[in-house]
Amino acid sequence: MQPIICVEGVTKAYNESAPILQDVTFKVEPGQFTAVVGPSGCGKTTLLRCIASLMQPDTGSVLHRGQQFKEPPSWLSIVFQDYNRSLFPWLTVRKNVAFGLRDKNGRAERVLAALRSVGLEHAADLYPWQLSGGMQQRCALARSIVVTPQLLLLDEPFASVDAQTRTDLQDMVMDICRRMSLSALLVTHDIDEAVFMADKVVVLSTRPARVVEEIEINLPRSRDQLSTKESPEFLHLRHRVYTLVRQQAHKSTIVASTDRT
């Protein structure tokens, strides 16, 4: 089956002294859930918009489904870290959901299942300006799905909330993947949310960023919070990545004293 992401040997600068990301390649295959993490400032975000088509990389390919393109593939939603900026705070609950769905057969219903897929019917006309971070953020997540993506990427999504809403924003995107087939991809700094979250975790590289590693989660599906990460397996993958991120994050500082001096 051909892979729904696949990256070829992605290279980024922002300028000849400013490299970020040196020959990266890995796929993301059709219902799998990658997530991509690395030592701070490493390049993860702009790895991100650049297999969102949101920018191009300067060599290699992002390829959707075997094809290349010049912006966001329409099977394809995004959520990022500060939803205080990606929800617009004139429109209700409900405009906001509604807001990408170009076709209006049926936009009430979808708009309330989606709302429903997040625990938010009851808030659907509300203003974001009344809501808490983790409904607004539950939000922006409605309105990723409403459009039926088969690709869903997430910069952090649960960085901005309290640690609580945290574990119930990873179960409930666990779930909506799960229910609607989705692809994922997450960049997290977290190191035990990308191993209790995904299939695969990918480890970058300190600056420029390149794959390190790719690691397989061989752990169960349902996941639970607590006996999925408190089994021998997880603890044996945790410490396998949080090793590799390690290791790259004190080449960083190495390299680091080493310009300084």
Second form
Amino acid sequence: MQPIICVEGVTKAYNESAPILQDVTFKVEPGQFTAVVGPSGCGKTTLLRCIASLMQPDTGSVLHRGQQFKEPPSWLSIVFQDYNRSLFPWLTVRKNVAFGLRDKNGRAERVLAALRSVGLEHAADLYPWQLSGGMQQRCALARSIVVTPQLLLLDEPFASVDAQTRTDLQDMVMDICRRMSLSALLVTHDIDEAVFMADKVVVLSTRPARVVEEIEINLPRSRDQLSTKESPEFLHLRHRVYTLVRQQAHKSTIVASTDRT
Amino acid sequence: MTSKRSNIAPLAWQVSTLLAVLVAWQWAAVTNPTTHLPPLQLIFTRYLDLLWGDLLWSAVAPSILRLLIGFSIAVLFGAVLGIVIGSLRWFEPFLRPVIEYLRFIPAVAVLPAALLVFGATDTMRIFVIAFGSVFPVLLAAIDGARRAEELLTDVARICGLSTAERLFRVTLPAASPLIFAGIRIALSIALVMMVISELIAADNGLGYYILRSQRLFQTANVYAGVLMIGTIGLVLTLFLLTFEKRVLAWHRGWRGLSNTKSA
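Okay, that was the form predicted alone. Show me the form predicted together with its partner chain next.
What follows is the whole complex; the chain from before opens it.
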């Protein structure tokens, strides 16, 4: 089976002197949960926007099952970091979730099912700004799964919520991906989160970002916040990813200090 | 007890101030009768003529009709064009000088030109009303569209909305609080332009009624006409505020919440 997403030699620069992405290449297999980590500011969000076709790469291509696409496709949806900027404040939770549904048939049922799977059915008629941060992000999550996508793009979705809510949301996302057999691509700077949630971690270098290493996470799929995170395999993988990312971050400080001299 | 008194007190003051003005007017009119100070009952009778006499159809109705048509054109045209211009970020800077220049032309100055082009017609009066009131709406819509959250546009693109759908389902609601602020300013300008356009070469409408009454020294009619214009402005503003309260209920809650958060 062809990969859900195949990123091939993607390069992107906003201006010529400072490229953001340099020849980025990796794949997301069907049903796979892939995490992309890297030092902060390395261009993770730019990569995600290129994959979603919200912007076009300068060179290279993004293929879906071997096919190119130009506009944001219907088989893909995104959860952004800023829930209070990505939800429509003039729409209720129910209408926010229904926003992406083109098909009128069974719309109400599908919206309700999506709300149920994130535990928000009781808040359907409230406005997003009446909800807590975690609930707002669950609303955004419901909006992205109501269209039954094949690929879920997650752009630092847990970065703006408190620690307790974060772990709850992580469990919820993993559970939803498993039940709906979704492929997912999580962009994060949180290494624990990446190793805990993913089947594969793609480590990016500092700017211009390229893939330093792909690490398979062979932890058993039923993962638990306590036992998984305490297992030696988890700690070992975490150590490996952490070392790679820290090397990159270290490099960027050296580059910065030589730039100054 | 205290809160009740403090609620009643301002109202009592408002009513007594109004009464004092009316009593003073009436006292002056009775003790010192002149043509420019008619007694209240006369003004009131003329006002009632305007409200439900023959004058309703010959003076008030034509004015309201012109006002509503001109104002609606201004709101529709201003909002739609403003949203489109504001969304075309590369285009807006080119158009900006033209709009900024046009908006400083008082609509009154355009009136003679409009008279030449359209003649002494309803079209001319409606044009002048629309021209005068379009700019606050247009500028507010441009600003509102420019300030619309880009992330929401991304969400709409991911959801597969076309450009036109994005404008109406994302940019327009996002800009609506500013647009409504523009509409409120536009309404008062439209009212001014309604009266002025009826002072020139007209044979009906409130402006014409006031002008004719003044020429015939029917002072009470002049005052009644002025009061009627105030009434129209008040009623339309109340309509607008009620409508705005419903449409922008989300915005009050949202803004109220972000204010308490930042405080």
